[in-house]
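Next up is one chain by itself, shown in structure tokens, the form predicted on its own.
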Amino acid sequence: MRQSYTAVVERANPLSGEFATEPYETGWAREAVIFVKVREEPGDNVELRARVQISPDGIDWVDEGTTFPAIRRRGVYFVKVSNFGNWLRLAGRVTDPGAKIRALVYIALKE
């Protein structure tokens, strides 16, 4: 039986400007689905831009290459990643410097 686990790495704290979620150690998993759940409408001309980052040690980070499409509305969005090494996180920015977006970020992992 395959193992799976879902980690909540962002718990609806307001995201603004440049941000990065808490890192999560994922070396045991073969695949991950990263979900972003935006709880409130971001507002006119506000976008959440997010990209997957990987790390060998949870300290130094590099973009993995997977990005979310621009998020402009309330809802649930996801990307799939594999071959990601030991650590994952989501990094990005909210395009309007004064805007705040409440979002949850989940990393769903499978062996």
Contents of the next structure:
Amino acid sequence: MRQSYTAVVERANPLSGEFATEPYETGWAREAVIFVKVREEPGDNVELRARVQISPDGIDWVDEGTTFPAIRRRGVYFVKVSNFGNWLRLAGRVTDPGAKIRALVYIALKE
Amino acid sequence: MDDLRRALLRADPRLSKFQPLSNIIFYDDFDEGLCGWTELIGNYEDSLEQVTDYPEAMDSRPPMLSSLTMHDTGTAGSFHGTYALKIATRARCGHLAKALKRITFRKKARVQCELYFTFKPEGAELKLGERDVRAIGVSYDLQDEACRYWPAIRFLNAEAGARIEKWQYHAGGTRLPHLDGWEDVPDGQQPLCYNEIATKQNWHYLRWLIDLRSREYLELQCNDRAWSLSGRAHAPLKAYPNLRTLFNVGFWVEAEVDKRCFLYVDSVLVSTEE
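Could I see the form predicted together with its partner chain next, after the form predicted on its own?
Okay, now the whole complex, with that chain kicking things off.
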């Protein structure tokens, strides 16, 4: 049976401004689905833009190339990634500088 | 039977590094996965923002499987194998990250927790960071027919910018996750092998024995030192609904500075007696 594990890498802090989730080690996994669950309507003209980042050491980060479509409404969104090495995180920006978006970010990993 | 059992334990390199009581409740080697270890969270109702208990535990961070991969030397691996359980704080002074495993007990008896662990701050600064981790600890959350109690031990590594390096036990306190109520283990000073740069990590052995009948601490051992804790206990709390025979085991790490701090556990064995 293949191992799998889902980590909730953001829940407590609303997303705002320029953000990046905490580093998460994923070296054991072959594939990942990253979910963003926006719990409340973000507000008029507020947009969440997010992209996947990888890292050789958990310290310095580089864009992996996968991006979410612009998120403007409450709902569940996802991207799929593979061949990501030992670390994953989600980086992004909330376009209205004063806005806060209540969201959960999940990394669903599988061997 | 005892001789046969001892021989079998000694013949298995995974188990021979432990000294279990007669019945192994669980043995988690994190090369096999997260084994039921998950993030601590406070209680809430109706929404995540409506916190009813333990507000300090609402951001305890998800545990992960780490290969201890460093920016300078790559993967170190764990004590035995490749992966260890990793608990990581945010880069914020005072932040506490905690993971736990939730089971139940079936007999009030002596219980022993053994683990191999190491801790370090994130290596981004290229400094040793020996005063960056405030504390690491091991805890139980227990409830019998009469009361709930929170025995815990911690290694207080640094505080108020100073290196402390001593063991403490949880004597009272009501704030999960173990933010108050600490007392020193008598003669509990112990400089641990911390090594010379942030990316070199040495593993440590910990053994901690308690008694579910008397609700008392019994013994603590780390590497070459052992202490009797007889007669000491965590002041019991009232029994809570829905928790009879609760047996949660937790590991945590607390940051002393605005830097991510990591606790790694290679493997853990919890045992009890007939």
